[in-house]
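Here's a solo chain for you in structure tokens, the form predicted on its own.
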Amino acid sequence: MVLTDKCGRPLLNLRISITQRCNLRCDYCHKEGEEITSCSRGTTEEMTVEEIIRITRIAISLGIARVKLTGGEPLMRKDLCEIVKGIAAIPGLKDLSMTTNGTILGFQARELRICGLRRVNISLPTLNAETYTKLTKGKIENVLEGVKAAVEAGFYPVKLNMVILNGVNVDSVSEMMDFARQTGTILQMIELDPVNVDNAYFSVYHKFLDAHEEMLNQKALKVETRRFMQNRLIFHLPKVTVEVVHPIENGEFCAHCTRLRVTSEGKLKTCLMRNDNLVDVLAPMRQGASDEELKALFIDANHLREPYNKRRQGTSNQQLPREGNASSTDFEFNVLR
């Protein structure tokens, strides 16, 4: 059974964030769309790993097959591998993964793999260390340790968050493409989207990606569209693949969303836009709710998906029109984002 909503849209993936705590500190980061609390400082109850497991078993059971841990910065909890491992373990999964900085992913990168974590998303927007730390307050040096882990590790594939910002990173595309090549790992680009960023930070750092995809679509050996994650184009060049991600305002975005977001206090998010639809699963799970009735509780939640532009469905006005060797896909995890 997989539940679509009233649009038609599959429901077949769960973010999870975990926790809103992170040990950096990134202006561009939508924190997965969610509004700022005092939670980011870690001065609210999370969910515990019992409840996070329960929420994911509920799930799985309407057919939600992969999961993706987030936050924050998941790898802030000392028992994310105790979570990896319950989830890991529920009949049904196809796909376990998790976005993370990286910054402290070297020292359990090992662990989390053997606990059936199965690849991880890399937030890197620059190999520059001085720029690095002017958009993150980290150090470069701890996130490529990271970076040397997870492919030492076994994660397949790990892939590089590059978040494009005006007049920052744009012209290190080539250098993260052959930093990319040199690892074995995939460069997914992203284009910077508006979602707990503000206006004026938005109006200075967006650029559009148009001329990067068109550079892409001339080198590319093979292009390929990911049916089932926004329609995104993923460019096969030699001896590298790079995927495009442009932002959630585009209307191929929305139309071709799968996904439903767990907040980190246990509620429902239908849209990385909204925060005025969300339902409360963790509360009634604390208060004694059955599978049964947490079950309805997503399924209501699914009800209420629907394309955030869901009048601009398929004007898709940010992509270039594309012709030739673009092929329809449904890809299975190893190249999931």
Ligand code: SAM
Second form
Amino acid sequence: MVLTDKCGRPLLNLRISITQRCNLRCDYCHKEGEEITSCSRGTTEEMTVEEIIRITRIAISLGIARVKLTGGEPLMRKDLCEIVKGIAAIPGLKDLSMTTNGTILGFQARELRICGLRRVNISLPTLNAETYTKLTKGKIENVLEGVKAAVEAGFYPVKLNMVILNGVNVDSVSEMMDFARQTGTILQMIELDPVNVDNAYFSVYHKFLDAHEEMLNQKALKVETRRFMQNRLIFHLPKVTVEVVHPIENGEFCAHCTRLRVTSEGKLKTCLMRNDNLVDVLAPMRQGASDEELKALFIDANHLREPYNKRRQGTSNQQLPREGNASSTDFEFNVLR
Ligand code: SAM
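Same protein, different condition: the form predicted on its own was shown, now please give the form predicted in complex with ligand SAM.
Now the complete complex, all chains and molecules, led by this one.
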């Protein structure tokens, strides 16, 4: 069974923030769209391992098969391996991944792989040490060590999440592509979201990715879309793959969104952009709710899902081939050329 929302979008992915704590302070961070609360200041309890596993088990029983751990920085949790092990053992799970800043991954990559984590996305906005520190307040050598450890531990694929910032790293894309080629990773270029950053910051640093996409389209040997991942475009260039994520101005992103989020405070969140229709599962769980009652809360949250960007569908990337002339290859990918 797979749940679909009122617009017919299937619910296939769960993105769980397991903490709001982070060891970096990235200027551009959207904090997964969460309002910053006492949890981030460490004054309320985070979800326990058992609570995270139970919420995920309920989600998987409703047809969600792909789970991503996020935060905050997931590696800040000392019990991360237990979380991973517990989720990896749930029957019906097809994919378990994590997005991380990678700075303390070097120490833990192998153990996490053994516990059942399958793949990782590592945030890497630049290869320039000074720029990296300016943007994140961290040290680039730590994240580069994390990338190396992730590849050596056998995570596959390892993706490098590069949020594109106007005037900062727009011209570093080919250098990042070279790095991805050398390390056997995939480059994921991400358009800046106007979430948890102020308008002034967004207007200075936001850059549309259409020109990059056009360049990639010309160089690519093959182009695909990930149908159940917001129809994002994947460009296969010689010896390197580049994915492009540009949600806000692209109605395709919303039209093909298959996600539900769980906030670090145990609330189901239907959209990165919204906090006005959260559904609390943690409080009822702590008050003794049964699995059936928790399932009903998931079904309620699914009914609340709707494309945020309904009016702007199809306004971006129209120069590129899209689904109409695609030949369907499998459940997830459409080959465009
Ligand atoms: N600390 C972890 C990390 O760095 O991956 C997980 C949290 S971070 C919020 C998750 C992802 O969101 C990262 O890949 C990051 O690059 C991306 N991200 C953060 N702020 C963003 C923004 N304003 N727009 C688009 N993507 C953003």
